[in-house]
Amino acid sequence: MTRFTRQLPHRLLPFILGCFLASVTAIAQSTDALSALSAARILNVETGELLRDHVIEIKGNRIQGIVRASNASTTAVIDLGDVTLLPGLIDAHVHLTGDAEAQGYQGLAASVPRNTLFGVKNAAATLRAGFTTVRNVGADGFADVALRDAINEGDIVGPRMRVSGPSLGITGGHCDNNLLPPQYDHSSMGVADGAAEILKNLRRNRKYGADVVKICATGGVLSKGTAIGDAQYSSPEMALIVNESHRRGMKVAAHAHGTAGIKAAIVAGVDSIEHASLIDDEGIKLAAEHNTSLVMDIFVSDFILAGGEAAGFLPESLAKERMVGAAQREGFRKAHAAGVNIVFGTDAGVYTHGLNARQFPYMVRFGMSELEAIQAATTKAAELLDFDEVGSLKAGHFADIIAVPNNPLTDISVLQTPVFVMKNGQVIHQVKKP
């Protein structure tokens, strides 16, 4: 999704030449050689325990473990202070590719390779707020498998990803590109009707690098033309989808707004629902059998509405979003006390990437404790994602380590502001002390 439309490639080389630069000066840090953390507390995102007077060991781009200080095995340590060290944090639903100040009819104006290099500061924007791992949930061209492969490559600096490559969809429904009249005969790349078109979108996406599966089972906020409770492919058509993705070892993530589309996602086998706006009592239950995810965007209501017409919206879209933000968050109260596995996801891309975090107090004022919104952005998304090395501090996993001022446990807005990031081993941000 991309918002607000700007001009231009000479806006943008500083930057790209700024995170060149970066990634130069990241690689050159990096080290065989081992070395320690210190700070005030260290926390077990699984149990919630605070450890103090311990380091964390780092040998490469590894965690060797979580000693008392007393036995660190180096003397090369870097003592950050009065701050909490945690895993890097992780947003399961993102749109790194394209302008975040472009939407509705805005969008139009720029083209895939426009879109990339957009994604090299989204991506460098989203690791410097201390998200080191992302799920990027649908981008044309392949676009988001070239800035993952560039950021693997050690070509820009950004986040792990998962991603999708071009979202399925029907014809006219959310998926598709609504804004251009007849004349054009204009249809977005991941558009398939029908079994045969479904199961080669499907094949095409992974054969080019796609690693998850995007679909629409409902119609959408920002989309023109498409109704929120319309749901989309039948049921016969996304149970073909889960059975070939998950043959090829893909998840599935089906974006659905309405009841009845989330419901019948959730009986098709999808691994997570994204969005889940409308979900009823009885979707809430179907979720808890199934062990499906929910990935409830539930801060970018607010954004868009305080954005209107002046970001570029659609006023269909403000109209949808004013009907669907404040059902989708008592659908959030509900589902967690239900016991449904919630996984962190904000939508980014839909708001200026950078602010992710800010979904953290609404979580808690609608229902987690502080460790349970943490565990949604680390334990839980990184067994969603299949990240098996991402998601909390222990030996053998990459050094994916930030660092918040106080205690996010007793202030969950701290990690809006993380003064220290390091993602594989080396140091991507750190504020200085004065």
Given for the second form:
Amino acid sequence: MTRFTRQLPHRLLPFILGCFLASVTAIAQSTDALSALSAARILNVETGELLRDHVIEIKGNRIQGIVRASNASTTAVIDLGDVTLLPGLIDAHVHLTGDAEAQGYQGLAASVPRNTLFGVKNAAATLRAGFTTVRNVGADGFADVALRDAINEGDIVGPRMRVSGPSLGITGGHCDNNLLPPQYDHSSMGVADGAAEILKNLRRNRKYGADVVKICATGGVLSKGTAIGDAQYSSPEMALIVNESHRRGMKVAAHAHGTAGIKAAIVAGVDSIEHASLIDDEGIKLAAEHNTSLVMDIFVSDFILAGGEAAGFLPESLAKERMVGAAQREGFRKAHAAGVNIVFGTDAGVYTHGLNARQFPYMVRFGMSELEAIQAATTKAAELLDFDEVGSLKAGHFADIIAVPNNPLTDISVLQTPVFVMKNGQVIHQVKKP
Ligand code: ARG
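Structure of the form predicted in complex with arginine, given the form predicted on its own:
Now the complete complex, all chains and molecules, led by this one.
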């Protein structure tokens, strides 16, 4: 017995070594294979420069470099023709595990496992729409963590994800679910009142895989019984959340529509204000001073109002949307003009997943240049999400690349119809040339 075990490694060594070498060669072959993408234009999203006669060389799942077409060191070139190549887009505010077709009371029917499966479908739709990275802000039951992990492990296709797990909020606030009467005794998983509950929930979120913390600082449009102007978490509660989250390496995204709540959240040190609908001049000044990003979902209002009660939106939600929608767009214009950092985020899940790029024309209409709108969804979003290997077509970055018809710098709407999507070096979607 002893002799056998002592001898075992020697006998097996050639076999083990053989397997090891075989697998290393397999990996080496796959990562060594060089391929290239060529197109009429390649957009440098940092400078706005459009490169012609160049190709993007890709090795394995990363960009190897951008070189003159005549200097390409591979013949494995996918020529996409008269399109513009740019980095995969990033949406900093989505709810992949939410079914956009089930609003209000209809949403109560879905279990966490069912929501997770909606997430599988929605992740694929989002990726095919050219969004190769997203930040998911709020999901009960850690459905978002499961989704992120399944994507990372290659079980399903979807964008890279940052996830928050359950959003933290006060009892009866926007991050709670207030649809059911008391006998059902239901509250959302992230409800946490006061310091002890906050710390417990925040640490639990970290334990089960959250990358970022989502909180509700004010009432909301779609929640029952919350007023837009209501401040929810108090300043000391928010300061505690920010302090603990930053200490644990997580950023804080604060849902806030009301003027006072927006300012309180900025002063408490959150990293981004989500919606920021009724931001005033003082709020804009504070955001600039604190370097707080604004993630303003200025497209979704049209969707909510067009869908109306038939889509399940509560009558009170429609009334609240009429109060914030137009004001939010004016706030966007002012905040942008004042130089505040604005990051692309859309609240997908309230509207149908995959339509994310519909927001770009609104951003241009309300003051951004086409390049600024693209930067909000690439370089700036990558920074807010702490992803330093996505958001631009740099050597060493992940090969997350999309192609759109024509030139997005002269017609931003082309971002709505990507003809080619690559994530992590793999072609996800390609419209065949006629
Ligand atoms: N989830 C958000 C809320 O319920 C949606 C707000 C949409 N409206 C808007 N104008 N951005 O508050």
